[in-house]
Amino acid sequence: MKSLEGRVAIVTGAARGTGAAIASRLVELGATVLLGDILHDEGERVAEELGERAIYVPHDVTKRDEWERIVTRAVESAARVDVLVNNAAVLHLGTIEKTPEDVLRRLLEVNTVGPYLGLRAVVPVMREQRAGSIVNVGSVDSLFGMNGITSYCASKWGLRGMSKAAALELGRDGIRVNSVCPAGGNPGMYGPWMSQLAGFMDETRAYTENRAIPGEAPLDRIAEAVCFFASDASLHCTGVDLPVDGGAHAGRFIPGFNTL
């Protein structure tokens, strides 16, 4: 992986899980990272663990003024913003009939509108630099649908579409926009639904095991994919969807068929 020495990155949802792993890898590669989150104690703890190049900033991605604040903090401390990682997200499991519209609106606000506000906040700085990398953390659920998560899919497909349109709009300004689409991430997101999922353990296990590479993507591999887009190794890549899903998007592995 190419060095990110001297680069400045903003990572949302960085207090735990995928965001914390991304922030950690960016720091390892030499970047100064502003960690945004609404989980203040956890965010401060992660920043302290990562050292002097990690700065925690309380940040709600749905608030325009808080986007302005975190970007201003980056510019004041380092005079630039090189990387934005839109990672913050919320999950909802539930059928269409059991998902009220206010829940859908909340998912869209965090998972889709939040990254849009992020683009609006960093683009002026990146345009002036004539360089920048925006990485939107989508999901395997932004590549194909699945029953029971229609609201979540709607928000993540919206983010993926936004990434492609923004890549076309900003490419001539030296700004790249790409998506990382993992099958996995912060296991804590599933916490509220574990009791319901307990009744479908065989089906859930089959969902993750019937892939070319079984299991969910480890956090460090998701982070590595994000850092690829953040670095100069991907200078001619924009509008790309990079699945980190063990081949889930490629189709379904059928046990026994490889012995035919």
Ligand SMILES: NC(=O)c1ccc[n+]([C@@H]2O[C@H](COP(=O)([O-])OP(=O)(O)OC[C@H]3O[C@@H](n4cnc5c(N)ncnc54)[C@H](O)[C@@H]3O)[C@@H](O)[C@H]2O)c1
The other form holds:
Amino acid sequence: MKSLEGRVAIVTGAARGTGAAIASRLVELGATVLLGDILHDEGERVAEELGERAIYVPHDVTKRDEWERIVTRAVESAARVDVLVNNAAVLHLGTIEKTPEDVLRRLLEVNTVGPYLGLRAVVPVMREQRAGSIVNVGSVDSLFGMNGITSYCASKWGLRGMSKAAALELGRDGIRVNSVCPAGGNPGMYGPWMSQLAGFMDETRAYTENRAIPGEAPLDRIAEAVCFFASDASLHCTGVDLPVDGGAHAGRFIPGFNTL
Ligand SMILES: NC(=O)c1ccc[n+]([C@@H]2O[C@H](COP(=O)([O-])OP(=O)(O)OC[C@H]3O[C@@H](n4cnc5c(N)ncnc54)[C@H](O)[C@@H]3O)[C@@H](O)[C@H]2O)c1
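Cool, the form predicted alone is there; where's the form predicted in complex with this ligand?
In what comes next, the whole complex appears, and the chain from above leads the way.
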């Protein structure tokens, strides 16, 4: 991977899980990273573990003034923002009838409006620099539909569409916008639904095992894909959706057919 020495990155939802893994890899590659989240104790702890080039900034992606604060902090301390990783998101599992309107609105607010506010906050700085890389963390659910998660799919497909349109709008200013679409992340995201999912263990296992590469994507592999887009290794890539999904997007794996 190309070095990110001297680069400044903002990672949202970085107090745990995928966001923390992304922040860690960015720091390892030489970047200074502002970690945002609404989980302040966890965020402070992760930043402390990552060392002096990691700074935790309380940051709710749904609040415009908090976007201004985190971008101002980056500009004040380093006079630039090279990378924005829109990683923060919330999940909801529930059928259409069981998903109240306010839950749908919250998902769209965090998962889609939040990254849009992020674009609005960093684009003026990146335009001035005539360079920047925005990486949106989508999901395999940005590429496919799945029953029982309609509200989450809507928010993630919205983010993916936004990435493509923004890539076209910003390319001539030297700003790239790409999506990383993992099948896997922090199992903690499923916390509130674990007891319900316990009734579907065989189905869940089949979903994750019947892929070219079985199982969920490890966090460090998702982080590596994000860092590819963050770095100059991907200078001619924009508007890309990169699945990190063990080949789930490639089609269906039928176990018995490997012995035909
Ligand atoms: N967990 C999975 O299986 C999975 C699968 C595919 C894609 N993803 C995506 O990966 C990304 C990271 O998720 P994760 O798996 O690490 O789960 P996670 O729940 O550990 O991480 C999400 C982070 O976002 C933060 N967050 C939530 N609302 C916020 C807000 N309003 N402002 C700022 N931060 C907020 C949370 O506090 C948390 O730290 C998300 O975009 C998610 O949709 C996750």
